[in-house]
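Just the one chain here, the form predicted alone, laid out as structure tokens.
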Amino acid sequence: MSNTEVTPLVPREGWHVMHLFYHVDHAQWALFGDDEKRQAKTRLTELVQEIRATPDTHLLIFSVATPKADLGFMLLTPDLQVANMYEKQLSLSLGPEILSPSYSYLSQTEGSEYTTTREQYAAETLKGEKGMEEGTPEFDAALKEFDERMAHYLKHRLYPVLPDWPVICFYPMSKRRTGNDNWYSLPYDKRRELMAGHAKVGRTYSGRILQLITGSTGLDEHEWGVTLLAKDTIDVKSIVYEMRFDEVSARYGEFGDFYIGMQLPLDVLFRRICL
């Protein structure tokens, strides 16, 4: 698509993401030839290498488990008139019947708004919690060594590069906003302190899983979509349940359906879901 077409629509910061789920229509599918079956998955084939081609977009593919899809893809990429081009084209990429949606969330990738500052960083865990004086080499060392691990977490949560696991579980969340129980009218700082806690069960799963959050506040029905990539389902059932407890979940938590997925080779992938 030429920039010429259309106006751009990037983000100031972040990436659209999408995530998307079909069912295939293997009625449709019986009545292709064997030629036209080969051309449809070479068709699907190059376009998936296309859009992988693309500067700074991502696209994952696995087979659904359970019959609420059969095939899903997750695409990020900075511009929605890309996202929503290369969505139509997987839509169609075999054939104008064999794809039917099944579900769909669209969200961004974000920072939090929780994340400890600088200046929070300084004053409740170097001064507060440690006791180091300001000006002193271990506190600019610690300082300096916190700036850079805040840039990489930044920078993976706005630019996410996401690993081949083979589990991936999708779902969106929101916060309540009922009675007692509405997240919203919380002050900042409480807000802030219960989801510290929140970010701490997860840091305990590094290295088992992988988890990204994307804002879907006024794009689709939910506030946030959660990514889960894990080489396990256990880490995944686990990070899930243990976070149930917490009373960010227990207390504040609405969840839409849970997507469990494998990301396949697409040579594979054509024949776990038989075609």
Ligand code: 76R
The other form holds:
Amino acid sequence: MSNTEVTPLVPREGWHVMHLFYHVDHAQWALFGDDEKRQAKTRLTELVQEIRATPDTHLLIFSVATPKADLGFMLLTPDLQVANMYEKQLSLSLGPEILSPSYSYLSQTEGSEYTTTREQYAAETLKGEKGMEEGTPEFDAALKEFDERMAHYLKHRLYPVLPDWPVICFYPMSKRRTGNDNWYSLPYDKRRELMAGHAKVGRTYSGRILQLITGSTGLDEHEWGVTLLAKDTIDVKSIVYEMRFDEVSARYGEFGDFYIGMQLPLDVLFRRICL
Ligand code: 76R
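Could you switch over to the form predicted in complex with the named molecule, since the one displayed so far is the form predicted alone?
Shown next: the complete complex, the earlier chain at its head.
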């Protein structure tokens, strides 16, 4: 059945995101002749090109550090039917039984419920902190600048274009729900205040860490997928460390396994994973 015959599953806003991790079965690969190996690599290369040529669709490919996995993909695309189709094709692209899934994660891009609203910015920042007066040209200009910045910001969260920075770190996380440390029983204003502290730490990594938080409640085991892109692993290590002291992570954060990958051009990647 071709993909045009099924009902698309495009969320009202945002895209679907899959993180896919595989081991290479080198015993099976060794049974391939040179021609078969070449054809297999060509098949994967062509599939990658096809996926990357699909509108609103991005595919990151990386070699994974440590034997947790060999190869990783991060696929972002609106329609879950398309994501599912590509995911099955990626798994089989090098031939049956060559790639075996070692871990995977399904999530969606999302806005944040803690984003500063226009009203909050006008009241708290412009009038409160900066002492501006409503209706003045400075006030209007500052508010317009805020609107533009927020539109840009929301677009990046929902429809991100990720840079080709070499280091990719992925881990899933949830907010704790035990005893006195139940994030979900905190009032909204308290959560918002705590998240403001979190974001303040995060912003000090601007230009060094690009973070994409994707939501996965009801979709996968944890509540969010955290994807961090960096140029230096030390920035990954220090942001995660520093955030552990921030109450949102210190008191309420629960984490899954961490995966570190390196984005590479396909030919280099094939050599790296000994194909
Ligand atoms: O997106 C924004 O810039 C707005 C502020 C912001 C929100 C709403 C923000 C900023 N984050 C938000 C939401 Mn974050 N973030 C993480 C982790 O390892 C850990 O301890 C936690 C993993 C990191 C490293 C990180 C980095 N953030 C979230 C959420 C959703 C929570 C919810 O909705 O309840 C999670 C799970 C989460 C986790 N965060 C930032 C960063 C960085 C670097 C920033 C600053 C981004 C920037 O302004 O450039």
